[in-house]
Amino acid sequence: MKKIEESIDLSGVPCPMNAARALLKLAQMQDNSFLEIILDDGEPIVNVPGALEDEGYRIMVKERRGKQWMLQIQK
């Protein structure tokens, strides 16, 4: 597991605002840094990872945590 520089809890945030918030946070971070994101199950975990990958970010970890998911993203 990598050192996480930032984290953002997007549980309860609907699509597409959750992806927009994650992308905004990543844009503010240094290259090669890591962001941990908490997402709800369902539509968010289906849509957000693809949106991040489309922008060139790497999903290093995708782990279910009950009814939520944790992603670790490398910028």
Contents of the next structure:
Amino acid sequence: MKKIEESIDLSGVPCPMNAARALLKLAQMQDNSFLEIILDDGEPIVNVPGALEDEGYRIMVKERRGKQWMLQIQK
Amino acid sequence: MGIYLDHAATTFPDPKVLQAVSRCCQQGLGNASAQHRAGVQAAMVVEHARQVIAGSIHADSQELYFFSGGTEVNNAVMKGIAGARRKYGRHIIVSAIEHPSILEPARWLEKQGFRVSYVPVDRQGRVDPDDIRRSMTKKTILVSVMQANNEIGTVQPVKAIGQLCRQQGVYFHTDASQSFTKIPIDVRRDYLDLVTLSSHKVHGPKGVGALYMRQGIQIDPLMHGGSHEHGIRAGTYNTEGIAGFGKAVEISDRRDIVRMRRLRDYFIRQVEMHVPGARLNGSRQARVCNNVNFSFEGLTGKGLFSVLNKKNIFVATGSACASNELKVSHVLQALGIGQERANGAVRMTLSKWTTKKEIDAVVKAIRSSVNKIRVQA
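Right, the form predicted on its own is done, so what does the form predicted in complex with the partner chain look like?
The complete assembly is shown below, putting the previous chain first.
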């Protein structure tokens, strides 16, 4: 079971500000720690995972939660 | 360069702000709305600044919106709330000494069928919250009272007004352009619904401002275009300016407030001690830490301004925005201090870099200039 150190609810935050907020949070976290984010369906779930992977972060869990998505990201 | 005492009009950017702006310009950042990496990098700059500025007023970063400056924010609030809430009422309350960027939209709204109450101030420039209460009707949708006045520096009881407005279900806006980083702001503690913040008054770049808007409040957009800032302010992000604004707030230091307050009080004491016929305008206690405003008997502010200007001492008469107009400032008129005293007013505003040596030089220059003008008259 992974320990989630930080979480951010990015509901309603448009692209690419949602990715930016997640990246800023990850930059403050320790290596190998986990961040959980909540994303809206549509453009955010299409754009954000790629934006995080482009910066070297790993998406470990991607799970639909109703009309939203939960992602667990490892730094 | 001389001695610059017009920091209420604008401040000089801090070298650390210039570095932040310069770094941004050289970084190859894209449009902060673009989805590619260059865009995301720019968005990170914007979001970092948003977090810093929102945090400084105890707001959530999602409650902060970037604009092009204080005037645009004030217009957006006045026209935006009026548009969004007109179905609930068409009455707005403002203080008589607001900045023209509040008063002119108010007058424009009057032409659109809104009623505006202009609440008076006492001789020190203070708004009485009871006057706000008495002006309220069931149709009141917005109250706007600035936190500190740009000409006389008087600090308003915003918490009391905010609490009153919250109890009555009326939105409360304060223009904190002159007070931001000089008076601690806590949007929750002070019951603030909307707040105007300006970058260039706090050693940040010009062309950037921000609106704090409590979550759940909606305004009609001033400009229509892209969906930037949740559709509230369309237009490409001024990423460099926003980065500089964020840096300016990040490096603001409460110790500067204490230092400026001491220097301001020293300045006031020295003028009162050495210049006969000097009368302080505004409040002695409820005064923003960098503002000094004096009237000098027997001469006009314009006359003293010109003499000091020749000596490379830069001050203001009336408000900076109105200094090309000959009419007496509406703020000084509202104090009820009389035409002659209002005409004799000179505003001198300090910054974190103003020194005692500069103040001593200015007091000396005022003393000799005032004497010279009086002899000539």
